[in-house]
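Below, in structure tokens: the form predicted on its own, a single chain.
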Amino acid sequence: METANILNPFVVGRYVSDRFFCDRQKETEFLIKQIKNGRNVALISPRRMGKTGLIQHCFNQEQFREYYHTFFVDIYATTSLAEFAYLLGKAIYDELKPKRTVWTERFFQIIRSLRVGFKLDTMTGEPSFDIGLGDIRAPQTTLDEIFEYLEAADKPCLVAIDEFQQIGSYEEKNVEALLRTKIQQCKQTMFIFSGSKQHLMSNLFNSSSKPFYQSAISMGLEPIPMEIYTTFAIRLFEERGKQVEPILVEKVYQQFNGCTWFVQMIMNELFALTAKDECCDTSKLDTAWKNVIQTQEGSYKDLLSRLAPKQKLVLQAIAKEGDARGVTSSAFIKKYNLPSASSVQSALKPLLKTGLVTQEGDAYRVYDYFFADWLANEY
């Protein structure tokens, strides 16, 4: 996509391009060089930190693009073998369909069990995927055929997979050794799993006891320099003709910690908020923190209504006082009308089980800052 065609440089939830991706050079140097060199990646950090797109930055470079078939499937949403195979499946198919290569041809010759789903348009005449979750009558089967296409390339092929920590929870028994095997047995295609649930992540990939145990090189991510996304921010903004002050992107950077994905979201309402021949300065800062959370308001009020009654008093305690500690002591309990310990701590698990609360040392947070100032204010 040419810079002409976007609109605010700062790209929030996709990868456009290099000229809109801020660093990561030791990280994406690192990453080329294990895959390159046969080591499966483990790439572990907080949500929101960047992952996908330094994935989708590295498949970008030409040492992937040109030697590699490139494949990403995010599995956040699954919960069974079935589902993990529809997804896996689906996202090959829908990235080599417009290659028009003799491999891409074969995919319903290889992939036997999915040719329910082939079906040709018929204004175009051209195949399509259309499948259901239902058609996945043996999962099993269904993934031996696809690692067997994977292996039948034209080339090497190089597989992402995204919150990869869900296989942990799938109903079915001894997911991870069934797909560690599979997985060993590639000859020619390679995997970097991703995952933003550090714990889970690192148990499955550091503990003796599991089947991926040292199967792959493990990776975290950083927070991108403060400096460097200064730079990065003031390049972005005087390419449009504008200018923004050094210390807002600064003061921006340090609310958020680094948090990527946070950063951007308010750099582009501020970079929104500037005209042509302005200069950004701190006077906008509450205006486009102000925009992003009414962006979100309804989705937060969805968010907080499919709580309990009882996670919400305790999400709501821990978003006004910010870095919560002691939250089963009787002080933090009285000085936010909650019923008892117990009750607090039964309600953390299921928080921290879906990221909505964050721990880190004896301090518990809400892991999304707008949802947390939201939260604070409204409640």
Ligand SMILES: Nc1ncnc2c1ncn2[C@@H]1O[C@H](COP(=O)(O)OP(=O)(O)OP(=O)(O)O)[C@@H](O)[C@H]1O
The other form holds:
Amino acid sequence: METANILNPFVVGRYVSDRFFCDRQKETEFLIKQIKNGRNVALISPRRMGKTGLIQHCFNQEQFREYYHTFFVDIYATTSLAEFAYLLGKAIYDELKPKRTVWTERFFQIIRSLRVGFKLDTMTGEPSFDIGLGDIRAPQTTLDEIFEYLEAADKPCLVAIDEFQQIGSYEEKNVEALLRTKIQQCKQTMFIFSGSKQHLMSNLFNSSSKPFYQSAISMGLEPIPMEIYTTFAIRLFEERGKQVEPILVEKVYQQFNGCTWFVQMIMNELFALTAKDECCDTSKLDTAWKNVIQTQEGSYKDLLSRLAPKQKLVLQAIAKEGDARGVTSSAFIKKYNLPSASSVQSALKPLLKTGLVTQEGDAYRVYDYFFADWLANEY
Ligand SMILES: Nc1ncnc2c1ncn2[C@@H]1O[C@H](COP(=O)(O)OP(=O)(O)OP(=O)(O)O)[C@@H](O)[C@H]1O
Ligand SMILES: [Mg+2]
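Please supply the coordinates for the form predicted together with the named molecule, as a counterpart to the form predicted on its own shown previously.
To see the whole picture, the full complex is given below, headed by that same chain.
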């Protein structure tokens, strides 16, 4: 069994099963209820709060597993409709590959434009999907065929499109209107649209001039309540013959305002640092932080290398400040030797756009707590 082999129960970066997934009961019920009643859902929350996890958790529940074909596609890296069609087609194919039914066998029969990618393995005789992006010549046709295929399924389909806000930046015009029309025509295919760029997502779904206006039920995702997370963490330690001080879990939770990914990362490391029969206490926290930052260092350097020099300056200044207010004031500029108020302003724009920096009221902070620590203390 998959779950028995999990050595560290604080799973990060993927979904395993109910046992390793904390709470989200109300959210799960809500989401399932919407879909079952024929309403598409727009799931909008800050980064790393648990949107993808929640979708996968819902997919894993009996109500979805048994009665729907579920598909998950992450379009974060896409920049065109062709890529969208490519990834959607691939996600559907990969999901259905192990299932041999009359419907799944019709994949290339209905999605004719992807037939170029249909290959039979010369050794095993197994079919495979070997198309490249360049093979998507007419993305609209491919999409039409994909939707036609989904609608011809033997049970309803549920498609989750992660980082959906991305469609707003596609090179083609009218993508929103086009997708909206296709989605509206579906009779037995439902959609979950999720995204972390909150203003872009809200703009897509809540602004009356946009095609997707009111076409989905919006739902947000708050941090998991602290008591519930603490109980969860204690259980995971105890099940493996270890212990953890509740006050430590609470401290970790508070350090990250309950944002799931960060909390799970530290708890994962704390668990690793704790021997069998040992009780993990606050003395391990510093080491855990350092270790986590060490594992991320490569990607931080990579990230920095892609920023303009002025953006780096401003990013580090904000990291050192923590909650940075008055970033264009002469005091702030002097304190961090920044060139000028206008250069701070122009550097901030892309930092906010990419989500490296977030803004709450007049305060800015580096969104990734570990990255902020590394920038402020080690870089
Ligand atoms: N309820 C939960 N219990 C335990 N771990 C969780 C839970 N929800 C999410 N996680 C873990 O936290 C991490 C962040 O969650 P997830 O990737 O779902 O967030 P996200 O909102 O989709 O983030 P992003 O905006 O970066 O895509 C994941 O690694 C996941 O394993
Ligand atoms: Mg996600």
